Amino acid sequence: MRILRKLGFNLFTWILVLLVAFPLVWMILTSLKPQTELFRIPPTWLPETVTFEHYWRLLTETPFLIYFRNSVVLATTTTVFVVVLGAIGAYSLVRFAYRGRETLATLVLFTYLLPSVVLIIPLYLMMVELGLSNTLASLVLAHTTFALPYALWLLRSFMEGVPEDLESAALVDGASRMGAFRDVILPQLLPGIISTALFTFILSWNEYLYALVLVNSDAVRPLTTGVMTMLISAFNIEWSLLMAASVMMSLPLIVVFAFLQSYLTRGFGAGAVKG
């Protein structure tokens, strides 16, 4: 009885694998498949003849590269700013004791609550007076706004499980404050600052509407909006180029989160044992 209820409950995580797995596994089958089997009906699980044709004239004939150097430009430098305001912002939140600290910290988690809509025209107005609108660093300030409060309580949790003794040892020591951060504190926080520039980079990388409002030209366009402005039009959707253009945008975020995912299972395992 006991092997029958393990072995359903394999099955039934497995189909919802299977279901979640679906969509991905035929967008890259479709990217693989020929022109003329794309509307084949009955449809073919399994390309004929595979085919890399999409992805040359993807590469070759549109401006895909330039959307792709943008969205990595703007997902590193967002991460960048993000992990290092949030590692300081953090560290004042939990080491610092000053008046309004706890209502400081509820107002930044507040900022993360309200919706990416309320802040578009706010934003906007902002960049068009600063002189960055439509530009890469209006979205990279936009990002930032959005992803830095998320990281400020994240690494606040992460922050609050250090131990204090081993600053104050260090401090004892002869190390100045910025020292002890960073020769003790630094070390003790990489769980959460992988998790937090892995979570700031995914939401970066796949953000919308920002881009969409901010930024008009192709040349600062990411690939969220240039792909869509480029492959779907109201009279016509360029299927095939639309899956090869999905597989190349999720390969990024393939690699970084399977390089990521060891240190995070390291990280985790270590906080556990010092816990």
The other form holds:
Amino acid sequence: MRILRKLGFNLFTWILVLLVAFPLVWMILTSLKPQTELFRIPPTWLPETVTFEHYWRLLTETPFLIYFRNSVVLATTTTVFVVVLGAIGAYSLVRFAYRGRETLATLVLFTYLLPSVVLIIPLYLMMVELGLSNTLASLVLAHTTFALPYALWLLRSFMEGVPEDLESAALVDGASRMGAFRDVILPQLLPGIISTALFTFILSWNEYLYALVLVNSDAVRPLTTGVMTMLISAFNIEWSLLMAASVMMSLPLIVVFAFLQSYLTRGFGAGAVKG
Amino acid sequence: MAEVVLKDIRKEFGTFVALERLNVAINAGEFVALLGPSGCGKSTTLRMLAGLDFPTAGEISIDGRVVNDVAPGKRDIAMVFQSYALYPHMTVAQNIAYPLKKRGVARPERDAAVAKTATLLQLEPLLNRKPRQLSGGQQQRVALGRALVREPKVFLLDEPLSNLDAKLRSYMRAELIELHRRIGKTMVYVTHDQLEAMTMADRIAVMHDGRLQQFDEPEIIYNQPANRFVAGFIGTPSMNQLEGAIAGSSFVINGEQVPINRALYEQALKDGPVVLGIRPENVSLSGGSLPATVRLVENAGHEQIVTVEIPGGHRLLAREASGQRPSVGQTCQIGFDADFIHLFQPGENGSRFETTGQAHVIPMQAQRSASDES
Ligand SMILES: Nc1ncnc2c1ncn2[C@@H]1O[C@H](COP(=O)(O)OP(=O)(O)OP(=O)(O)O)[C@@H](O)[C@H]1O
Ligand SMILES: [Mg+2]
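Provide the structure of the form predicted together with the partner chain, given the form predicted alone shown above.
In what comes next, the whole complex appears, and the chain from above leads the way.
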């Protein structure tokens, strides 16, 4: 009986995994098939001939690398912004007593109650006012606005897990407030910072809507909108190129995930269990 | 000269008054215990001494210098926290070296100082471990080491032993006394454990509800408690307190008379309500004049604590050498050793009538105003 149940659970889990993984696997397989094999019926499961021609075309004949660079700059800058602001903000929310502290913390989440579509137009107009329209900076700011609130809450729950006595001890031991923050609080906060950074990076890397509205020249387009506009037109979708691009877009995330996965899961459980 | 002086300290948290009119002067090299029940403001006092909290009013000076506006790191103090507050990501050696590092001590001297402290506290085998790999007692020693390493003027300790089990606690208590004797530094030690305070301190500051009740040597605190609170707080089991009145030259409770010393009687209010205090060890179960019934006998091996009930339903504790065991329900005539009878003013926290000399001025004043309000 017990073995059957175990088997059942395992089967169920594997089916879920397959469901989730299949599109990814198919994406990789498709990107390796030559154009002629792509639409064959019945489809070939494994490519009969493996080719890297799509990757090569993508890298040499399209602005893919520019988009890639833009995405890296965009996601990294946003992440740095969000982590720095989030850590300082969370510190303030946890350590200092001032009027309206809780209200402020709640209000910050208000952003998420409004659909992005509602926020985009005002944001766009603001960027124009600031002279930032059609720049990466405008996207960094926009991504920061929607990643920061969540980051603030995530970091706040981590910060609450850092005993105040630790900071007091550092102060008594002769550290300045900044020194205590750097020497004692930051190391304790590291898991929180890593999961916040991951979260922000992924969000920014995959973001589409803001990128679509706020920038419209190839020089500053990130991967998401860049690849779309490049490969998908009303009449034709370049499937093999699209798949190759998708694989390469996913690559950084997969690498980062593989290394920091344990931190991420810990971050999502932060409110419940303090490690 | 007094090394640490708290002058007219007042501390408010919002509308809540945590400390009021706190005056304490601690001499150089003295071991002072801040003793009081939970929430009486001990930690707050210590944190203000450390500069982690700021008094609403009043003045704090250390070594003749007013330090109200001096940052914690510049006060020449070290603190041991109740939670130890060891830096989890640093090794024991790094923990101990941290205060030196922050003061710009060069690497070789730092290492030498850490080694010396480690020897003093027998921490050498643990130097490369992380705090979470240590037992409670070891963590406590590391916390002490981090405080000791830079040889500050004043040590502040906030219930450093409260997280240890009973055996380790009494061991560390002895270690701390020994340590204080050896280094001779001023120590302010917060505890709610009267045994710790009585055994370790040169002087004890007893606090209650944010007010200093009495600040004196342990024997005086024990033998001449300033008021009903101190009398009840110090000593286990605590002092019996009977509300009655003076009539003629005796204390009268429920029509029964208890003879008291003339000297004491003359100090007390003539013919009015008073509270009689008597410690359990000064209550005898026979040969007295107060009829009582034995209600409970607790045998602790070398002694027994006997609960008796006198007419009117008051219960008293008596401490007897074990041997003959009184039986529950038995009646007896209890008596009080007249030399150890205290009389207090009535009221929730009435002060004690002094038989000789002057009252302890500060605590008594603080006390009277407290009982006036109640
Ligand atoms: N930051 C604060 N905000 C509001 N009230 C506080 C704060 N810190 C302390 N208090 C209050 O001040 C009083 C004294 O607190 P304190 O921590 O000094 O008590 P304590 O004597 O150290 O008690 P314990 O033995 O439980 O540690 C308590 O009633 C407490 O609730
Ligand atoms: Mg305390």
